[in-house]
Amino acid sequence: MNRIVSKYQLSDEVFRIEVEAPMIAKARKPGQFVIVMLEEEFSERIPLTIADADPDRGTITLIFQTVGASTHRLAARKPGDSVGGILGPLGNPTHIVNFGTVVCVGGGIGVAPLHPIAQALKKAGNRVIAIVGARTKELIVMEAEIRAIADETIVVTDDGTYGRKALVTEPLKELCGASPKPDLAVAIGPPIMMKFCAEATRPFGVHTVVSLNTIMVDGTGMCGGCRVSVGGETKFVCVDGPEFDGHLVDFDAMMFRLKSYKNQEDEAHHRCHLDLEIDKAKDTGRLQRAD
């Protein structure tokens, strides 16, 4: 059993974790994620990327958003409570050196696992120019933690809210258009933004590192849940990623197969969503009669 020790939530649908995990906090490197099930046995296995850790405490932080039955039940878990087990580090971490100027572009809650590594990247010293971008203000994350290690911070919102409104390709456009153009770009976030970061970043030949987010079951390369079509072949984001070069990657295909479950995954949210208001209507039940 994996205790909670905080838990914060940062928008409506999206809550920050720190968890006790000493041997994961230990081994970890920036780019992997773990498996989190909430019960020790026949619970669903919830991919989910680490965005910090401290070994001293033994502890590493977890940042997610309730799309479904079981990341509702996990944000509903208070400091003291514990997960039934988290396994990992998994996947391949990010390869870092010095690489020269590095954009970082992070959408929503990928802001969570660019932090490791803008923080990695930094430390290899790398000039790091971040991208942080939300479709509105209350849904940007991390944004101190970003700022605290670039050299430079870009915010950007979909409708004006904070920041400059725009999407994040467009400062990505301008960075590359300049002279010098960056060495790299790593962007994290929904497909959509990830593969329209990779066509800004490819009529200037900026390599451009992507982190996939694909259906996964067991995380280990067994069930092929997610696999993606990397440069004509077939790659497990589990083993082979979760990383791969976004000018390389079939985005079209991995959004179609995003979908197989969308209908099951929106009536869990529907459902999880009346939960929480009966329960809500409960307390207030409860408390009224006690008055």
Second form
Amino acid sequence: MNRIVSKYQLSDEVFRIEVEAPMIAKARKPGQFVIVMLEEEFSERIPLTIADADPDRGTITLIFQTVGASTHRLAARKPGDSVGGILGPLGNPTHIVNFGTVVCVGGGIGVAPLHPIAQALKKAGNRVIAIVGARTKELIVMEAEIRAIADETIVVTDDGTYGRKALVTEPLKELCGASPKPDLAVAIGPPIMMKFCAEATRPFGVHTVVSLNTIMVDGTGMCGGCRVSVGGETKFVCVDGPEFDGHLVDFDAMMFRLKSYKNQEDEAHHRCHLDLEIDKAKDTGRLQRAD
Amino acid sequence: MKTKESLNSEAVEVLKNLDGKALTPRDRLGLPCQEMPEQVPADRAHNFSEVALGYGEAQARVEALRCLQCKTAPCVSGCPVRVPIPEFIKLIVDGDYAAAARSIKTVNMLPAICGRVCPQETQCQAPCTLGKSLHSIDKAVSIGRLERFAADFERENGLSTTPTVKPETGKKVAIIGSGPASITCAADVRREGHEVTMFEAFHKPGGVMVYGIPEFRLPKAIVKREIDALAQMGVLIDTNVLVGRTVTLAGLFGELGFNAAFIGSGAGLPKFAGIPGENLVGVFSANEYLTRANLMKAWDHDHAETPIYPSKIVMVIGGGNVAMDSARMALRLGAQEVHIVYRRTGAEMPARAEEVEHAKAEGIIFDFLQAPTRVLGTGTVNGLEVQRCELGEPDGSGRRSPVPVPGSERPLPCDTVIVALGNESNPLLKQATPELAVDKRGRIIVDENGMTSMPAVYAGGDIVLGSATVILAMGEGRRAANAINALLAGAS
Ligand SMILES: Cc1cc2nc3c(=O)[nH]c(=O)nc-3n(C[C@H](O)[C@H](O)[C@H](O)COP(=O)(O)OP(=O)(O)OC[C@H]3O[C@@H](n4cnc5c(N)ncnc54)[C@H](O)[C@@H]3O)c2cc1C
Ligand SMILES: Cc1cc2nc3c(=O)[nH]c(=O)nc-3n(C[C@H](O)[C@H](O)[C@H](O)COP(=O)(O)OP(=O)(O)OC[C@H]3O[C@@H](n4cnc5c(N)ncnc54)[C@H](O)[C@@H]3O)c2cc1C
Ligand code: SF4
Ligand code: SF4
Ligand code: FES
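Given the form predicted on its own above, I would also like to look at the protein as it appears in the form predicted in complex with the partner chain.
The next block holds the full complex; its first chain is the one shown before.
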């Protein structure tokens, strides 16, 4: 059991929770994730990136978007409540060295996992240019945190309600076309965004790291459910990843696999909305803390 | 098919006719082999309850009377942990079932489990004199079923006792994983009074016995009982800890102050067939399929939140226990048609004979001499292409190897493919611990005491043997426990 210490709503669908997990807080490195189970018996195992950690207080921070039944149920938990279990840190830490100039692209909720990576890259001496994007203004999260780290921050929205009206790929292309071109791009967001970021950088030969969010069960390399094709080879995202060379990932196959359980998930989500008074959870837009 | 009650009444009659008279070996040879009562195939193919129902008391007595009580007891040498077979069978004859269970438990901590899942036909029952005399291994004494009977009797009547634990020594032992190797090692080390903590990556302890072997073959309540017994002995069970990631092996010894460690992390790396189309939606490793179904309880549609793929026609690739379990699980989860696709013939299949019989009775279709060449479909599976094979020369395993016939490819329509080709060693712990020596196949190398290349670190079970069996894993756990106990006794 892990106690939720605080909870904060970042946007309509995005929540940040801080939860007790002392061993994970101590061991984790940027780029790693955990698997959360809400209850021991019947819950799903949901992978979430460790957005931040405080080894002294023994807590980790998770930022998640309510997309289906499990994430909605998590969003309904209050400070002081617990979750059934958290396994981690999982996956390989991001390879952090001084590359030179790195463009960090975060789409939607992808900004959350991007944040610790950008932070570490900056600390390693890189010049960090951040591109933060979302469909609309409401869905931009953690802009201030990113601005605090990055040497330069570009905000874009699909509908132009905030920042520049563009997709993240546009400023990315411009940066790659400039001279000197960036030494590395890191793109984290919805699969379709990562796919097009990889396409955007490919002609310029800018190495592009993506962090994949496949369906997972164990997260320890035992089931193979998270497998993706990278450069024609099968890789397990939970142990070989989650970060891969975006130019080699077969995104189309991955996006297909993400939809494996679409019907059941929709049904579960529907059931969950019926038995959960989700709106109650939503009006908790202020910071909540357990004493 | 006879019911449990009718089989037992027949046994009652047999016992009446014997009327307590002393039996000659010839009499014993003439006693009827006791059939295992089972759920009717048509029913059990659609429920998750245990298939084999277990002997009634009279049946157990008759089966026990069949044992010739051989002086040399060849059966014992067939058992990897040397269960005192004639001794416990004699106790069943005498009607002291709890004593029979205690007798088995002197060497085998988990008789209710082994009685159910041991491949007896290749172990204890293979060399049985009775089977030899009757010219059929099927007519050997049903040692496993008797073992199960004694263990179930003890458990169901609340007669199980928790092993006594010696005074605390203040020494700490870490057990990594919670499968049969780890359970055995934990109990044996704890008995000596050492503090034992078992670390398990999953949220539930038990290893393959909870995530792989299905409920209909091994009820999870039985595994839970064994775990509870460990807890009663004072073994600390720490779930959701992945050693190598949450804490390193060095960290266990350093900060956490452990004096010795046992690695029982299992095999846990699914083998795929390496054929095109294997990453399509609808292709699963048996591990994933069974974990969703068992551990995550996807079979309980009303409660479980983990989804399972809705299958109509399923092709299971492989011929071992894992393949049988996957196929029978798919059937129970509602598939209309389930095939086992195997490259060789029934004679070469490594699965336990009983499981194959059960699968056949339930309506699983066996497609022998078919090698899968390609999974068909765009995005989602719509077929499995197979090539016909012929049996050639024996290969390294002594089995005749399949030779594909070129041009014989044909598609088998299906929506799901389950790859059940067994497991290799999960490399995670090794990667996090470079000084841990492993062989070419990633198995941890140990000496005759189960000690690894690292001081005070022992290993056993599937991570050492490759995919093996529950009982072999337990034997390894015990061997390492003895070495750990010796090490800690010496060090004090
Ligand atoms: C390594 C990794 C890190 C992740 N980090 C974050 C994060 O920091 N914040 C965040 O909001 N989300 C993150 N995700 C995605 C998150 O795990 C899913 O959104 C979540 O599991 C959905 O569960 P649900 O029951 O609410 O939705 P469901 O109804 O189950 O699914 C809704 C959608 O989420 C996808 N999905 C379902 N199950 C999974 C799964 N196990 N893994 C990935 N996607 C899934 C489905 O394709 C579907 O489109 C991460 C995923 C991975 C693999
Ligand atoms: C589907 C299936 C059916 C089978 N049927 C039979 C049968 O009928 N009869 C039979 O005798 N055998 C059978 N077997 C084989 C048998 O289950 C195994 O040989 C046996 O369970 C091995 O035991 P073990 O203790 O080595 O490890 P496992 O049972 O594999 O348990 C290992 C445990 O360690 C955990 N773990 C791994 N790495 C770490 C880590 N780094 N940190 C923490 N925890 C970790 C895992 O999560 C797992 O729970 C079957 C196997 C499968 C897969
Ligand atoms: S432990 Fe297994 S092999 Fe040994 S006697 Fe029991 S059933 Fe037979
Ligand atoms: S070999 Fe068979 S008949 Fe002889 S003691 Fe063992 S079980 Fe009994
Ligand atoms: S989640 Fe099971 S192998 Fe990656």
